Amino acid sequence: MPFTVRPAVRELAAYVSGETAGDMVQLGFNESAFPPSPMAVEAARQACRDVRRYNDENYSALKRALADHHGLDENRIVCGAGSMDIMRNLAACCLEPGRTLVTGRLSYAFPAVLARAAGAGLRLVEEPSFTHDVDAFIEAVSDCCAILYIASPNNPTGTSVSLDALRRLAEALPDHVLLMIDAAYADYVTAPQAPSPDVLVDEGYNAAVLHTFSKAHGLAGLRTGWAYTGHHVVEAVAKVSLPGILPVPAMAAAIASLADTEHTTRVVEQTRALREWMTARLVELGLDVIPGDGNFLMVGLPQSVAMDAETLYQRVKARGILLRRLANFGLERHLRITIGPPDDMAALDCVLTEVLADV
């Protein structure tokens, strides 16, 4: 008998994260522009000596380190192999046929993939100004809504939602809706920081705030993430999580990286400075830049530029640099540019200057 795939999965397009770099400069994956803390690298190296043993399935040491570092309740922390793993577990707890996920049309695409794979409904909120409209999100919620996903800063637009707006959203949601807040890029926000959205959990709202070590901590290759959420969500996620999925070296590196605040602060400050410099250069080149708070920029080609984003992408690629296409979001005249190391940013500046001069 042939292998049978559920209709919802059979009809699903394969999730594609972008082209791999090979020998080219990779500015399409939103990886950190800088290496991780040397303390994290050494901790991972030391931990490799004991990888014959399984990890603590409860990740107690990492949860304790996160709680101490951020001033959180250790028992409200969920850990996983990156925030995508935690998203998948939350979807497994909440989504099924007859239930719906609400997300933005210009939001990170993976939650929508999870909804479709579960056979659940999907409601996309329009974002004509490239910014989440909290009122539109509230209006999109129905009795069958199980999860509302919102990212701040958002990927691919880079725009943020204030804590007050998130609180207003949380207050408006029915008790049966889980507010999933993706804070993967929160470290890069330039404006004076209000408290983290984690406070919404402590205030009693039905929320799960997702974080990652893949961005500011530079540990993307170790796939380490965590979420802060209510006790009832922690208990549910434990039932569907793969035990010990977070490797021993990854956990050791994450704990060490938390301790090296000087390194992380320096990385964030240098990334912000590169983002501001790149923004100014892109504007000088005649491109539209969406003001953003992540370690990337969403760039638009005005009508005065006689090429679309695909053409620009291919011409930049031909010169050895990969950016990120956004046609899957319906953005035919936009690209996303990761803020990479200084040398890569300088190389991109030269390539764009050359390519756009030919238009």
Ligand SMILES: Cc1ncc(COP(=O)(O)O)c(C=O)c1O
Second form
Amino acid sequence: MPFTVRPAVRELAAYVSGETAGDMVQLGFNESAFPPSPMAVEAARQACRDVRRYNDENYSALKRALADHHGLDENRIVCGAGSMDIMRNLAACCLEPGRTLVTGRLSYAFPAVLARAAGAGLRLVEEPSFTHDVDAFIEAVSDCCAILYIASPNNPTGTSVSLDALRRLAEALPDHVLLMIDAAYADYVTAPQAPSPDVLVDEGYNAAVLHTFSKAHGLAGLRTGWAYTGHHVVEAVAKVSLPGILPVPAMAAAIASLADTEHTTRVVEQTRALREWMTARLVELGLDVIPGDGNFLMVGLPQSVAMDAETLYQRVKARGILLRRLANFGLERHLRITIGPPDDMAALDCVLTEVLADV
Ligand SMILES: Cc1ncc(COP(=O)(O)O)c(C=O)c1O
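Can you now output the form predicted together with the ligand? The one shown was the form predicted on its own.
Full assembly next; the chain just shown is listed first.
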């Protein structure tokens, strides 16, 4: 019999990522607008001296630093090579044919890919107003649901779900469902001192709250993520994780970045200010802006603009700036714009002014 990959993988569409191209302005990947903490860079450099050794499989130093910094129980922390690595491990623990993942139709797409690859069922919750409707999520849960994934702020819409609404969701879920809350962009939320959904784990709900150093900490290229979850999930994930997958320099950078709160606070404040400025400019240019809490904005072309998103994307690209298309979500009149450094935002403002003046 010839070699074939599993049917579930064969039928999987290729993962749609953003376009990359040489020296163009990249506003398609939701990376940080600012460089990481110099302390993090230095710690990574120093740690390179130790790379002949595998990393500590338990990542104890990072777990301790995270627990101290956020006031959490270090035994409930899982670390991985980015939060996508942890999502993959959670999927390996929970998804198989006969089980289902519930997620939003306009949610971050990777969990749906994991469900399909596992041959598991997928239930997509409609999001007509670009926000997660917690009641619709609750209604979508069936006896075979194993994971309910919800991102707050969500990618690509940027909209958030309040902690109260997440608690109501957690309360409504049957015991057999793991509530996976993706808080990748939570640092950028403007609500004053918005409490982290991590508290839901301490309150005893069957939840895993995913975090990343790829966004506000500016360490996307070092791929470091973590989750706060119950002991039973920590134990299961340990069985399927690749030992030491989080590289020594990445872990050292993450620990140093956590300590440099001044830097992260400055990055977050500047990103929020740029987001507000960009929102105002996009509205002035006649675009529909979905009010977003992340380091990006989803914008729509109103019917009065005689251009679809693909045309706008191509015209902006022709002038040296890459945005993110959302056609894979069925959104033909929307694009996603990462909040980049001030110069890139000013360049985008000029380009959009020129392109939209032509229609
Ligand atoms: C909602 C969401 N979760 C997770 C990730 C990936 O995070 P990481 O780099 O930690 O794998 C992204 C990346 O864009 C994202 O948008």
